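Starting off, we have a lone chain in the form predicted together with this ligand, written out as structure tokens.
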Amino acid sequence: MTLVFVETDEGGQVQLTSAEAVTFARTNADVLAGLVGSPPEQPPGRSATSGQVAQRPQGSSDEGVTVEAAVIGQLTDAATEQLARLGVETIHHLEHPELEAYSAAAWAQALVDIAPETGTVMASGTPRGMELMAHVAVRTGQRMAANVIAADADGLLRQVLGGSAFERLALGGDLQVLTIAGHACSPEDTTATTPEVIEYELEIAVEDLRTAVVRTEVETTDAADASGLTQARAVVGAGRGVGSENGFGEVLELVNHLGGALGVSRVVTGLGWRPHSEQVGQTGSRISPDVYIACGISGAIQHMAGIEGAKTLIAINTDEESTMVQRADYAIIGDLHEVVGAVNEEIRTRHG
């Protein structure tokens, strides 16, 4: 079986990135179960690999292996359909008052108490997904791999080097541990089923507490700037083109008539013109919106690596050699400033 930990939002809802990971777990069920056991030493450096990526997999095994999902917190009636059209076939849910606030060594060991001998535990790769993976392998004296993207016979494939090249690697070992990149795959419901809700009972040793939350601040704004970021249809993006700590403006006009969000470059986060809970990229959030807008910034691999899920790729920038304009979809050579503001210009002119 594979069992994938699943994280929901405030509102009860699944988030994009376990929806994602469930998909991947089931479109490569068949594949990630043939790695289990899979022999873990090949002495590194002595395997010849081509050096281009081989094309990503689709399988569409639906058959024989098991789908399962662990929530811990609420679990609304909402996610339990979410997870049904997804195709997870038992819910395994825990709810105790000593998992509320967030352990993660607790809700580590429940995990392990859940995850099958034989098979695969996985997470979408978020901050949560990628702690409570490393705590559940060392648990079960496993190997994991972080960031996977990709599943064959021959081994997983997961991005490293901030998304400029992937490794390829066979864990081995009866439990395989991973965590799925964010926007490696999209959600695809398919035939829903009925899934089964275990409720678990579990006993919490003491020392697995001692890393829990003591307190949660949401008045500060950062959380919530990143999730508006991470699930806005529109963002904007902003980088050292922008020129100061003043010149935003525009692009926050921007923001505003398109209900988005603002993602900024890591020279901007790191001038101080704005919080780090808006930087996008290898270091900051992944995005995958309708559309981002990436108003003075050069398309550095770091950066690009948390974009890769936008649909369509706009660029504003007065360097037309640049690789963000080379890798937009539509792209207007000039001022940020200005364009951004002929822009906010014709809205309103059309919008009213």
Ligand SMILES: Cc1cc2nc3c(=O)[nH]c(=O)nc-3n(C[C@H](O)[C@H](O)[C@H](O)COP(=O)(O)OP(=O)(O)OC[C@H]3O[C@@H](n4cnc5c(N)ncnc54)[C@H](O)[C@@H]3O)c2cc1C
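Could I see the form predicted on its own next, after the form predicted together with this ligand?
Next up is only this chain, free of partner chains and other molecules.
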């Protein structure tokens, strides 16, 4: 069995990256099951944390390869319907007053208590998914593979060094713990299931609540939010080449013409020209638009890791030797203000 930790947003919808992880689990279910096995040296056995009483229902697994989801906190009808379309057979709903605020240790132990003895536990490679799976791996005494992008009979393939290289490995062990890199696959609906929803009575150990989120502050900005950036079909990227915080005029106009979103490099946010919510890259958002137009971006490893899901890459840069130009499907060598300005003028002319 494969258990996927599913993150939901404030509206109760399944987050895009979690939908991708569920799709990865379903489309690779047989392969993942075939990779489960004892390593040369058996890791320490699972240690139970006192106070935890959640138990998997009898007869809930063991027959065939199934994909199940774990949702901590609110479970909406919309999320249930989304998971049904994604092919989830069982939803484990973990709800408790002490779990309303995010606490890595407490949430991880809740997942450990319902995890299969043999199989796979995974999450999307978000900051929360990474942290939780690291805790799960330690508590179960198993190895963990982060940023997995593919699986086959030879093992797992994962991104390393900011996406500039790949590593193939086999975890071994009876339980595999993984995170799936953002946009490693696209969410795919299948024949809708009618998932069984299992509720649990939980007791939370005091020692697992030593750290928890106590307050969340939403950054207020006129810029497009990160969710719009990750879901945009067209993204226009801007780097140091724009020149200053007042140099985004042509780029923003092109974003408006395309009905897309603005994405920027780490240098731009570091200089304070644009908010971090617009940053694309290893420490920002990972995107997979139909087209990414990189304006004045050299192509640092960290940035390239965030755009590898783009279907078509267009570079506008004065440096024809830059990484971005070399990696682009199409490249225009020239000043971005002149090039983008000319594109905008042509679009205005054609629109009358």
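Here the rigid core means the biggest group of C-alpha atoms that line up within 1.5 Å when the two forms are laid on top of each other. In this text the structure is predicted, and so the values were computed from the model without any measurement. Positions refer to the first chain, counted from 1.
- The Cα position of A29 differs by less than 2 Å between these two forms after fitting on the rigid core.
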